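In the form predicted alone, a lone chain appears below as structure tokens.
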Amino acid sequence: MTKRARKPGPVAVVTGAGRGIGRGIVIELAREGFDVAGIDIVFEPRNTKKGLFEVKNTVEALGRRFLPLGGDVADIGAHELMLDAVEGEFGRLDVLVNNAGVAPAKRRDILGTTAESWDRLMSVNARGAFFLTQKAARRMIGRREAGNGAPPCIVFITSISAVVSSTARAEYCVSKAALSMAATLFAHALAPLGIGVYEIRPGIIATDMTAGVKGKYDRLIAHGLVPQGRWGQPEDVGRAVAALAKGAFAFSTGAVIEVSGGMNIRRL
């Protein structure tokens, strides 16, 4: 049974919200009292078993509001329309989570990386997030100048691939490294304006994106690749995002938080 909605809460926008890490982030934000707008390239109102409308039902069962929005973050001409829809529905924008991302359609050795795959990954993973952040930040600055509400924040979901080489998907690593620098640049620019910007680097997370290499990573984890000895789950990332969104690290703008079970530990 759906619980009756609580009073309006702070509002978060999550890209790539229909599945995987994005879904986990939305659910954890809702548990912490956020209303959420979820953007995803797949928009199927009749499908309540998976995707944005399954997420909508789950969020509403937690007593929060959810606005499903169909859209491609790579389409930078649609960004203002997306943000207009969020502010039209909720009247505010407090948190942006840049989560949407794609992997190569086919893994190739670096010597076989194609320009088409490179352009696709850079367009979604880096370019789209950069310009959506630019537009959202302008709106957040306006709200800050008007003295309206708590300090907003922006979170970039990158990957350990931003700093760990994987030559079978070079374009993915480069796109995540670019996104990592984007997080640093926005943190630097927005710090004096009272907007916190953070980077979260997930490790090996159990999602549709990693399902095709599950056997490989099962073996690697069993042999010690992840010190904590397990796959990460979308809610692991979601809880980290929720802590940042609630202001738990308000004096740590620019911080990089790795959610990888200890893969960041340098070991002999």
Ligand SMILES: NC(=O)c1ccc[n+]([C@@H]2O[C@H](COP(=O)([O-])OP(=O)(O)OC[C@H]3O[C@@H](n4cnc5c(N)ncnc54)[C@H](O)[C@@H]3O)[C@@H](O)[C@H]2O)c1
Contents of the next structure:
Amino acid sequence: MTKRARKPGPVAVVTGAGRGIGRGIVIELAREGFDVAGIDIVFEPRNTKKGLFEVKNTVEALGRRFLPLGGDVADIGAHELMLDAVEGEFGRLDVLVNNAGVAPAKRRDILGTTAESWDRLMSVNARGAFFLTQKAARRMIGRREAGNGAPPCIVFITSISAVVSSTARAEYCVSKAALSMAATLFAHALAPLGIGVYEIRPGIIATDMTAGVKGKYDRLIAHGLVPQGRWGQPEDVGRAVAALAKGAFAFSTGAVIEVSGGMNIRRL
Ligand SMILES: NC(=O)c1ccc[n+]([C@@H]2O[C@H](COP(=O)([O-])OP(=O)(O)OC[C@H]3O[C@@H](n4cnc5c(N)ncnc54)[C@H](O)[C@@H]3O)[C@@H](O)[C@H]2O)c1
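Switching from the form predicted alone: structure of the form predicted together with this ligand?
Below is the entire complex, every chain and molecule, led by the chain shown above.
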């Protein structure tokens, strides 16, 4: 008996998809019926225990398709090729999730922030996401004009650091504040064209990025930093992205959603 062909789903592109929050986003999108292309700077086809090829196996076990793509979002000259690969594989592009991001290699007080670390973070976290969005949006607009498919959407994974000061990683906060404004600008520009743009601000999420400061945040959480009293998990962010991608917030473009266990609540 031949295997029944799966119905093609809407297609999402997720950057930084090989681990952590990006991986969580991919899996929740797959659970909701999306086929996904995952871009990551780490591309190891022989490693199926972690990274893009583990994610591929997990997505396929959920009955969806996954295209692993090696690439650096800061390499803006490669963006069109990345998007060509997605459209070549799936024939469409419905959702872009700008998740790839980096933290400073070393935390330094603001009086010691280096230009090198500043440039690295701005280049990946803000510049890369801005220009990838610009190129994806042009393609989405073309598809809208041709009358193809459901309304597309774009999600930016910023951080509470877009608005919360951490003086030991100023360049990270500035890069996320810049990304937050990019989300607002694209939301404004793309609203009349039928493309929803959203910002998700994660709080403290358990991933490799935060593994090195786990002890510090364990203590702060135990002392009440997070009203909901726990670490966030990648799937907390993934479920929020999936709701946006499925159109649950279709009349809310430009919305900022915190996934931080209530850290947005000003407390006395
Ligand atoms: N973990 C948190 O507490 C937290 C909180 C708020 C916001 N965020 C943001 O969420 C996003 C994901 O964070 P995470 O905790 O999963 O980080 P992570 O370091 O665990 O994973 C990031 C992934 O992105 C990939 N990546 C890094 N630079 C890239 C590049 N230039 N091009 C393509 N891929 C690249 C990495 O290889 C990795 O797979 C980041 O933008 C981060 O700033 C994280």
